[in-house]
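There is one chain below, alone, in structure tokens, taken in the form predicted on its own.
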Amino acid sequence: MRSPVYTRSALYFWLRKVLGKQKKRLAIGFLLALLTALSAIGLLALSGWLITATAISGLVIMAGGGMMLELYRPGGGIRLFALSRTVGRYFERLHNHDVVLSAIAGFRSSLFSGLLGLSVQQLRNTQDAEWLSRLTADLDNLDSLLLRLLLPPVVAICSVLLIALFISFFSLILGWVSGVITLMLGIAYFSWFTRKTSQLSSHYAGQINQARLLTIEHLQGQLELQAAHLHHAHQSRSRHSLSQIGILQFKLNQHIANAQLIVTVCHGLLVIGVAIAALAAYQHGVFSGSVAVMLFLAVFGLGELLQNLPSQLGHWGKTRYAAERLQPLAEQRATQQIDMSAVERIAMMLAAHPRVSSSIDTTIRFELVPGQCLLISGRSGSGKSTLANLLATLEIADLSKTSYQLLSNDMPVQAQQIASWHRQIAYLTQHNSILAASLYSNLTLGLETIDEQRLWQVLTLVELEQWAKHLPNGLHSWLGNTGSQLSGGQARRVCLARLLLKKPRLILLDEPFNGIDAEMAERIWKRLYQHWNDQIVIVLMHERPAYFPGIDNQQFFEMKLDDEWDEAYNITQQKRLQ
């Protein structure tokens, strides 16, 4: 079970970012949602006024007596309270709403820092499912904090106690006895309401949130599901799932029905208590019988506002449960700059641990200065990709296990300024990510906009420029759901020409001509090696081609992962994942 402290804190984290920036709006809402309430009250009571009193006005004169009656205020005020109520209504809805959206904008202001700030491999670690629930559906639950956890309690508290002042004006003992009794019962009362549903509406969010991963799990895994014959059982999981969502909501629904009930009732009684003591108090001469109707009225027109609050407070687990994943995310602080203007040396020193293998060596060492190229190859399994995720820090070696250095500049390159590490580095990695976007799109991501002509040329290096051309809308053109309509060897060299439209000062390019044929690949590769002569580069390939190293051999290095490092690599990871 979550801690309850832990809960307030975290509510009260996200109740601090809206206070902190938006007071004054707040403020503004507040009182226009007062004003709302309190023409409603004052209409139905001021109405219940008048009319009483025009009935009494009539029964005096039908009796013979005389009266005078003054109808032009109080129907002024009628009016007023009418036309209040409806523009104070329209215009909250509008503040309000405009504010809850400036709020998620800093929100989602705030998350997106904090995703700035994590490193690559904690970004891994999660799904992408679990990252759209935390960024969607989370988030939009946040929006109760202020709509219905925040304004209508404080509202409906205000106009308990502005209403028990008014009382207090005719009557100072049903005054303040109404408004204490209402306080205290409300009170007490949604204080034990929130407590009962917290955690069943919390089950319910973080339900919801795991039928949604279900769900995208097998559209996702089909054919692989339909293939295992094991469509029917995932969609069993499934099911149960939704299943749990439909228990749940009917007891939370069962919940908020009792407590309006009890709202309800309660409510009733105070009415019933209120019109007893004001017929005590007209039957003793303490006011009118108009007066009376009026006090009973106002008392009666609070039922709106304590109807309302049930259904409110019930997304109380929800809200928590929402503030409580995202508090770690908008807390995560920014990296460190690495402090340099760009990457003038990088050395790297990896080597198994003596308790691992005493007999073998297993030392890489190898330091590259700009203009170098480092070709390292290797098998498959040899280590290669597990080298280059280090080296561009995707994966954090065990040091228990390892001994692992990487310097940049003669400096360690620390944890927390991987994120700035990361903006001085390009890396292909063996899978193509091509997003579900048009090709220009997919070509300047993360880059500023750029001439159209750039595009061309990086195209034409990696001989892409006539397929572009022939496309139905040239660099606009769509490709498909995360390129769909693109063969892997025209993937490839997307990937490859949005490298080319960034400026790094380390280059790391895993099987880089992965789908292309040889001859293309020469071709490409010679272009490339020239484009990148004042940075660092380093391939990681299975083997040496033929037309490498290049133009420069005193620039190119070799360093191939032989048997020695596989045995090593292979007894270092059977033994993490003991």
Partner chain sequence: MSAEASLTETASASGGRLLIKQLVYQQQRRLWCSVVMGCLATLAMIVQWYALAQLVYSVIILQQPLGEQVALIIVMLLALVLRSILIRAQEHYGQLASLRARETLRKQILADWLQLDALQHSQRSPAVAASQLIEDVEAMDGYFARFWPQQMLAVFTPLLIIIVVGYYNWLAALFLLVAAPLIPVFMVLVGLGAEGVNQRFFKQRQRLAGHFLDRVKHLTTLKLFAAEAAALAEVQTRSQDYRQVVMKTLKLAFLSSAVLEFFTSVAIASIAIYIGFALLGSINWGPAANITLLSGLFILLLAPEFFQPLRNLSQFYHDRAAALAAATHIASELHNQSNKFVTPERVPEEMGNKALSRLVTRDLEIGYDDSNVIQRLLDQDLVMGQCLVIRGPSGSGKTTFMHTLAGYLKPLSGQVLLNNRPVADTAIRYLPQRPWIINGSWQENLAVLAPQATTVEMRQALHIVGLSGLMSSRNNDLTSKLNEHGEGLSGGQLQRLALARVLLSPAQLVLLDEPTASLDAESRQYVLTALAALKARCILVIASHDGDVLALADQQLHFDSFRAG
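Could I have the structure of this protein in the form predicted together with the partner chain, to go alongside the form predicted on its own above?
A single chain, with no partners or molecules, comes next.
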């Protein structure tokens, strides 16, 4: 459990982001909200005054007395309030939603820039669907910060103060007493309520995560559970956790409903109290009957503001929970990066990596210079992709268990040099990574200057030129899960083309021809390989294709990551210089 000091600052952390940029707009939003609230109250109070005043003077007139009641000004006031309430409400909602949307846009970009600061190692967790759905849910929950947690209580407090001030014009004591009682009780009760529900809703959010984990576990174990006929029995575990969710949520809502009950009763008592006091004051001749009615109707009008507070403040816990979880992500700062010299030689050594089976009992080594190509082959599960990720520094070896070294120009590649290392390598990962964006944006990712002619050249190299020309919008057609569907082979070639537009020193290809038929793979490989005279090329494949260079090629090496690892596979300096 985190300390409450920290939790308060988590909400404040995000609030500061809004306050910093939009102080003025927030103030306008607040004034509009206050204007609307006061218009609603004023409408009721003035109407009450009007009908009481007319009733009294009606009696006087009937009794034959002469009495002039000026009706046009209060009538106009009523019409004005009716209008300002409607118009105020409209603009208040419009303005405040705009402020919230800007705030959320700000939250998004600070969160994203924080995520960019995460190390690649940490980023690996972000692939997982559960993490992603939690991130969206948390971002959505931050919505409540302004419209539910900040503005309504502030508007309610100000309205209470203004009404108390208004009553004090007629009766100082009544104004003070009713104002102080309302504020004290309100603040005391709502802070207790907020603390109470925020604990509950933290539990609730925690229970949801717990149930989610249990459910995912249950689903992942189906192969084993169903074989053993234990899936019924095991389901009861997640069922229990799920019913806890319902119960906690029910409790939370009951708290909110109880708070509404208490607020309604207290507000009712306040109205009755003020009504009795005002009528008593009238009988003592402190003010007229119409003023008495006006005063308690003003207090009556406050109800709408107060009754919504419990459900709004009930969001406190959820919002706090989200704020807490997002804060560390948004606070992430990228480590200071230093440059490294252009790669002229790389060397790698790996031993005892749990996921590279060949390295468990022996050591894998190789050394390569530009112009050389290494094929690493091995069946699936032999650790090829792990090896590629290690080389691309997407995965950092646990040096307490594994011994691993990656040298560039005889110097170890350091954590602060990862950005620079990434600029020098082109890594085709095993899984295709197609962004939801146009083909053009997908291809030119990270390029500073874009030469359209070169783009078409590259597309020709991977045999996508015709396909791209026939897309509905050519290069600007939309790809990714919301756009046109790519076949596995097309996606592979788009990724390959993207990589070719980069000018790297080391090319790292993990199963480059996945999903591409053998003939096309051969054509593409031959076209590409002849251009790669000045780069180090490492290809990882489950088996050696026939069209790869033969053993007579001095610049081509091969390693097999098999269970029986052969020391002879290691490519050492001597061997390379042969």
